[in-house]
Structures are given as structure tokens and as C-alpha cells.
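Let's start with one chain on its own, the form predicted on its own, as C-alpha cells.
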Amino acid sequence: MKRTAQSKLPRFSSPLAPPPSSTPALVERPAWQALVDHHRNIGTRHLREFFADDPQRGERLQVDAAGLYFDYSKNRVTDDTLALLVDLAEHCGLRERRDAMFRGESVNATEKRAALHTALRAPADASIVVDGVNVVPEVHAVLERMANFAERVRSGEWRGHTGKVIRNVINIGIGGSDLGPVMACEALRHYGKSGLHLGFVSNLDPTDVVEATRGLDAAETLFIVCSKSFRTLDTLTNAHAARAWSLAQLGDERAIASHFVAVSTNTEAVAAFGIDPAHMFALWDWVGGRYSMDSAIGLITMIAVGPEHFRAMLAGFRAMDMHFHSAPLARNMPVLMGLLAIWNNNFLGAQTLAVLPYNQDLKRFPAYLQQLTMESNGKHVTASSQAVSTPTSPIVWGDTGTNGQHSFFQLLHQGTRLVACDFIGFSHSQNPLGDQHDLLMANLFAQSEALAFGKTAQALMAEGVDETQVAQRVCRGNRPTNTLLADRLTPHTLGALVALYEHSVFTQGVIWNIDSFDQWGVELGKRLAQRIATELADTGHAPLTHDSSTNALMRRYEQHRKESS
């Protein structure tokens, strides 16, 4: 199919407003149908054929940006596939919606808000106007306050109520107020301050806060309570538990001001808790939780690695932002990653994505991407409130290599489900130990090669494998993978890596025409939990009005509680 024919297809006229309800469903759009037809032609072809037909494929299908090298040659695509995917992006308005997001327009349509996480890493002389106000000076003012506070804690200038130096910093949050900081502190522990213990509390399970504080001296412990509204049930419950633990040791309400700070917008609630509002770090409505690790939510990260390394991380974010904003779509790393995800999910049927970092410090990266991807794009209606016509977000999971090789890789190679994979590796280890890093990377390269090309029965028999074992040892290959390589895991690299996935998720959301920045599905469970908690606390035993299963479970729970009381 010629590109000139595709260029005449209708495009969304507005970069902000969702397409009108009269707009055809995605699957009815000519650009989508062109991909359907193309898939029929190449759907059964094997990666072995693609590489045999184009020996330089591995050199061509790659992009360098922001210190990352992206090899996408082991995807089941041709040049025509990629051209058709880029055409789809053009006709779905990706360029316009991307630019609208960077301008600070209300791309979060259902909440009528901007989604301006890119402003968190904008240079100080930039101008990004939201509701008539340039938000960049505010961002840098908060960053400066964070830096000053972080340096006071790191240097020992900030002391607890009894005059002791702070040796333990515990972050209390959930969702985006936890997953980003946990991941970043783990990823950048090579740059962390020696002698500073970091802890994280997120789960409403009391075990989480008990274990996080076990054996610690409250006089040496600082808590950072992260809640934009300062009303999040999980976070505030844990914060009050930490407050009680602190007072049990320190015995003075005035101590709270020296051992608790907040990341929030609710000054009144913060003050009522006992935190000095001067030690509250601001957030904005235009920063979603899962996009907030480089905002004040990252205060514990800045304390851990220092302001200089935190700014280097912001520079990495910024470098990928600029690449996404300016590179042609056909050579744009986040766009290509997002479009390949569309191809693998919607056309090849890969319902899950395994994220496989070959770096122990990135062990929390798959969990971070679960929220970023599935909370953003796990939607069943479009931005115009129509039912989606295709599957949306893939299920994201994964683990570090080589651990995963000895657990779930068997399914990747010989299972009946197609799983797309992202491999992430680095040329240098932060902890070199002989030739061990070479062995680690040999495994990364080998696994992506094996998933692509497999092992045929003919090859096995030529190697003399017993005929009774041939069927069991065949690996079909043809499994799509991306490989990301960087020199080493630095703060700059981490920022670029996170921004890459942020913009890939955005790209996919634009294609599906869903709002990647709301999360209404999270609210239903929260409201039901609050109702049930009230009922469990009711000593008057009002009749339960849930379904028979929920009623029976609540009664059994109450029975167990009574029997053990």
C-alpha cells in the first residue's frame, strides 16, 4: 500500500476535544483497516525470514535518544508495518495531542485538567501557562525548597526533637506516592548517602508500618507523609500509626513538628496533624500520582541521593521529553515503543508485557510500570464516552534477569500464550566483579535471540538430539521483544527511561482515544471499603445489605474476631 493514499485519510481536527460521537470507531477507521489487511499478509511470517531477507535489519531498526539505545528489530514488523503504524498515529492526532499536552492544555478531559508532568523538569527560563499562570517558577521554587531541606537532613543540620541527627527517613504514601520513590531510591542506591536508612510504608496492613519502624529510634526518624489531599485513607491511617509510635517514645506532642513533614496541598489538615505548614511541600492538580516521582513526591529520593543527582535525573527526563516533542514520529523512541505495543497487543494478540531489567537495582521497575501503564490505559470507554472497539492496556509484569529465567521464562519460550518482552540492560555495572557483568549481559542477549529465532526440530535432529525428545525441545521463537541498552544506570538514565515509558503510554492512549490521566475505576473500591469499614465498626449490628457473598464473608470475619477476643 502506498503512503500517498494513507495521507488523504481524515484526521482529528482538534488537539484537545475528543472526537465527536459520530467519528467512526477505531476499528472502522481506514488507517486501522489498512493494518488489518497488512496483518493478514504478514501475520504468519517468522522473524527468521525477516532477518534472512534483510541482513542489516538489526542495524536499521534502532533509535538512539537521551542516552538510550532502542533495538526494535526483533518485533514481527516490516518497513510497511512501521509506515502504516505511523500513518495511524498521524490520523489519530498524536502530534496535535502531544503538543497540546506540552502546552498545558486540558488533555485530562474527564477531570478538565492539564497533565503537565513535563513541567516538573522544564528549565527555569521556560514558560508553560496553565489557567493564565506560568507554572515553571512555582516548580523551581518547590525544587529549591526541597533541595534546602534535603541538604539540612543529609548534613545533620536538621535534628529531631531531642537534638539527635536523623538517621532514618520513612516515606508514607500509596500508589504514585510510593511506587515511584521506592523504585527510584532502589534504582539509585549506588548514589545514596551512607548511613542513611530509608523505609517505605504503603500497605494498610498494619504489618507494613510495624515492620518499617521495628528497632528504630523515634528520636532519629523522620517521616514524609505524601498525600495530595491529606485525606487518603490508607496513607492517613499509616501516618497516624507512625505518629502514635513516635509519641510513645518521645512523649511530647511538640515532637511531631521535628519528625514529620508533608507533601500535600491541604495546609489545614497538615497543620491539624501537627506538621508545621512551613514543612509542607506543594503539589499541583495537573500532576497525576503515577507521573509525580520527579515532583515533591520525590523528596525522599532527593534526600537519599542529594539535590545534584536529583537534578541529573530531571535532566534525563527532560532529554527524553525533548526527543518525544521534536523527533519525527518514524524516528521517535516513545512513539515507536507505543506503536509497537499497539501492534503486539491488538494485532498479534499479546495481552501481556514482560518487563525484564538485567540490573538488580531496577527490581522495582516492573511494579512501577504496572501502575503507570495499567492505571493510565486500563479503560473500557473512549474519551467521548463510547465503548472501546479494541483491547486496551496490556497486563504488565516482570522481574529481574537472570532470576526470571529460572522461573517464568519457560512459558515465554514454549508456552501457548504470546508475551511481548522489554529487555533492559547496561554496558557497565555499578558494582563490577570480575567478568560477572559480561555473563549477565550474555544472558540478556541470548534470551532475546532465543525468543526471536527459537530452535526447529530439524536443527535439533541435526545436533543429534534423541527423536523422543525433539518435540519437547522445540522452541518456536517468533516472540516479539524490544531491547533497551544504556551505558550505566545513572540518575540521568533513570529519568530518560521513565519518561520513555510515560510517553509510550500516552501514545497508546491517543491511538485508543482514551483518557490516560484519569482513574475512575480506583474510586469504586475505595467508596465500598469506607462503607464496609463503618459497618464493621457498628456495634448495633445493623442489617447488612450487600450481596450474599459479601454479607457471609463479613459475618464470618466478625465471628472469628469475637472468638479470639
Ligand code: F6P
Given for the second form:
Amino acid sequence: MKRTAQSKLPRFSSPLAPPPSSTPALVERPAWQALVDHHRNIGTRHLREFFADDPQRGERLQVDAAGLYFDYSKNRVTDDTLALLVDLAEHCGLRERRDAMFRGESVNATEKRAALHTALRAPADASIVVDGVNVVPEVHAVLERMANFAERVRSGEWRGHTGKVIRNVINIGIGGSDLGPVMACEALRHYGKSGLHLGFVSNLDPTDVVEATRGLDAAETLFIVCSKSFRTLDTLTNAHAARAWSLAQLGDERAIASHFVAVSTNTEAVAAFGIDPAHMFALWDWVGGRYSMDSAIGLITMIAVGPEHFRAMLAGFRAMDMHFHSAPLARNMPVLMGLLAIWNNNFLGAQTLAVLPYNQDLKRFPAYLQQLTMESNGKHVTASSQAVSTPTSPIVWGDTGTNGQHSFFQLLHQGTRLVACDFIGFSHSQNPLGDQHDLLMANLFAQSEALAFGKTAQALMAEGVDETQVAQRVCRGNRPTNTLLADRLTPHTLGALVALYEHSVFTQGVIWNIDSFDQWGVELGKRLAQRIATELADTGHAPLTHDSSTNALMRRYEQHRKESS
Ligand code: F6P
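The form predicted on its own done, now the form predicted in complex with this ligand:
Complete assembly follows, chain above in first position.
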């Protein structure tokens, strides 16, 4: 093993990580070491050189699938880099792990369950067996029930308790039970039913539910309580608040039946809340929260856009699934995207990924990807409980173009940190207005060009820029970006786009050998919050036994509450 090569790596040495184990780590593997050596050879080469050396590069380093065109030529890679990354994927068993996921095996090892979101978009005649049961007929039965209910709400057949038509649909959920639906409803608002108001309540902050219901007529308002577990404090608290708000206006317990439906795996808890299980839409433990927007969790999306468009979205997911399942790794869009993310993160040291949709309807897409990526891959141990030997998930953030250009792009161009970027754009606007869409897309193309090629001192001087200003104006370029281009933002395109990121995240998780489907890290804070909530509720509580900072904060909070009560 070549130890010297490793010292060149931006090696991971987090003081927060558990102690390393003696089992050979990812960074010790020959396929990884080959990339380390290769990185040493090409590390400083500039995208300007790559493009100058190969005039066809922009046409070669792209792949088309499921209606998406993925240009990855503006990454700091050569054909050798790509071959070595694919080799790494082979060595890490990506093909086998992918097939195991599609077959419904327990790829979520720590929770001992399948991660079978791909079954949510499988055709009715497919067979995917989990614990001896073909889950596909169940999936389609739920889709049918959803479609039936959605049509009844949309047509006005489903009435409120007083006989009024439903004009407001409010989703109450958090994390995966919120971010997917809110993102999809926004992304597909062009396809939405006019006159139907959609609302989303997620935050435990009472302001969220109060503002979402302010001014609404409860007799025209339907709540969808979305919680896979039906145990999430935030969601249940908001659902109780919504229930109280409805009862205050409608004055009759029986009204709940027409104004509350649930999406969950937990029939008992749904019934205990007071929602008739006949008004519950099921999902299964093999659907992870952040992978659930195409399950019954998407009920509000289906009500908004109608069953046909929802099915078109599922077809988009499916098209990308099929591509991921069968395209050769070297021509496989999610695989390439995932491997390039590994290269940018672990070899070039880009700790963050900026997601930049040049589309107003995708404004919630970066937030959606934050959960998908960081809850999946923000892990510090491998699936076999050993400390990881490299950084794992990048930090995902972003905003729509052109808004981002006028806020944080300065740092992308001239800051001291390398940020990988995903640009997302469409050839057609859903709202054509003169040449405005061309202007928007000109900005997308210009930004990725500027990030790649920058501006040299020589070029600035040739333009006559004052010598004293040259250093300020130089843009070094060589910033890695992907560009995704599609014809327009349709339900099908949205499905394909989400599935692309799902599988890219999976690919990265396989390379790091982490469980991308659990989320144990969120539990500690939840437990502590429960304890603190009990202490805050008990005014004469025993002396606080937290650390001195938490104790002092709690005392100050209690003091403020006493003073103003
Ligand atoms: O706290 C994290 C989490 O478990 C997410 O993974 C999930 O999407 C969210 O909470 C909501 O969970 P549920 O749908 O069970 O309310």
C-alpha cells in the first residue's frame, strides 16, 4: 500500500468522528489509491486546458436520459478520471447494491428494512416481493384510492361538514412529509387547479399554523395530516391545533370526519387522533420519509394537479429508475452525477454543493435536496460501524437563478472556497413573456461559462483595465459545475429530476459504504427536547441538571415568561 500517496489527500480528520478501526478503509483500497495518484497528476490542470485540448469535450461529456440532458463537461475530469471513478464504483459493488435495492432487499441495514421507493412507480404488472408479499398491487390500490379521493375533492363532490365545497387544502407534516409535497406543488403550479388554495404547515412554531389558517373558512378547509410514523411531535401538535381551530368554527366533533384525512403507516395512532381509518391513505415502512413524495404523502400534490399529471410524474421517476437500473455505469446519469460528487468532495475538497435552478417554480428544490442528501448521507460511520475515512455528504444549499447571482455568486466566482454547482434550466418557460426566458437562460449559460473559464489578468489588461484593478477583477475559474437542461418543467420532468438526485445520493452512499436510509442523528435532539419541555411545563421543577449554558438559557427564558405573564 502506497502510504505516501495518502498524505496528499485532503484527508478527513474530524475530531467528531469515532476512532478509526483496523479494518481497511475506503481510502486504503487500490481503486481509491488509483484516484489519489491520478489526482496528483491532474489536480491543478485548468478547465481551459481540458477544453482547449478537446474541442468536442462539451458534446462528448454529456448524457441524455428520461428527458434530461446532463452536461458534465465543466468538471475537472479527464476520460481517465471518469474511468477510475467507474472502476471505484465497480469495486464498491454499486451494481450489486443497486440491484439489491430494486429487488427489495434490506438495504437499510440498521433499520432492517428495504428502501423500495422505486416500487412506488413500478407498473401495475411488475412484481416486487418484500417478506413474501408482492407490494406492487398494494401500491396501485393506494394510488387508485388517492385518485378517487383527489377527483372527489377537485370536482366538489367531497363536501365539508356544512355542505360547502372544499376550497383550501392544508398539508400538515414535516421533513419528508412536507418538503416533497411543498416542492412538487410549487414546481407543478402551472398544472394546479385554479381556485384551490394550498397551504403547508410544518414548523412547531405556532405562527406557522396560525398564519396558514388565518382568514380561512373552516367549512371549506380540508387538512391532510401527513406523518409516516404519526408520532412526530411537530406534526401532531400542529394537527391538534388545526383540529381545535376547525372545531372552534364548526362547533361539532362530527365535522372532523369531513375535514381531516391522514397519510400514515400507523392506523392505531390515526384512529386515536380521531381520524377514521377509512380516511387514511397508507404507506409502508420501506418508504423512507425523504423518498416519499411519490407515495400517498403526495396526496396534496395529486389533489392540486390531478391524478393524470401525478401519474405522469410517476412515469418520469420510472424512466429515470429504468435508466439507472440498466444503463452502463459509464453512461449512467445518476451514477456519473454521484461519482462526480465524490470527486469534487473527496478529491477536490468542495465541501458544499450549490443547487441553482433557473426556474422560479423550483424555488423549494434546494430545500428538498437538503433533506434528501444530508439526512441520507450525513453519516460518520460505515454500514459496518467503522469510522468513515473520508468526508461524507456535502452541504447542500442554493437558490433560484437569477436571485442567487445578486447575492452569493460573488463567493462562487472569487471566494476562497471551492463550491460545486448544479445548474438546472429549461428550454421553455411555463409563462412566456417576450424574450425574458432567453435572458434568464443566457444568465445560466453565462454563469457556468464564467465559473469554468474565469478571466485572466492578461485578458483584463488586453481590455485596457487599469493595472491597479486587475487583481480585484481576476476570476480564476476552474470551478466545477454540472448543467441539467430539459425541454420544460412538466410532471414527467420533475419525476425524472427527483429520481436522478435520489439515485445520485444512493451512489455516493454506496461508495462511502454508509446506510443512506437511516437517520439516527436526529433522535438525540428530539429526546432532549422532550425532557426540556417537561421541565419548562413544570414551574416548580427540581434544580436543572443540564450543562451551565443550557441551564442559564432555560432560566432566562423562564424569567422572561414570568415577567410578561
Ligand atoms: O426527524 C426526521 C424524520 O424522521 C424524517 O426522516 C422524516 O421525514 C420526518 O422526521 C417526519 O417523519 P414522519 O413522517 O414520521 O412524521
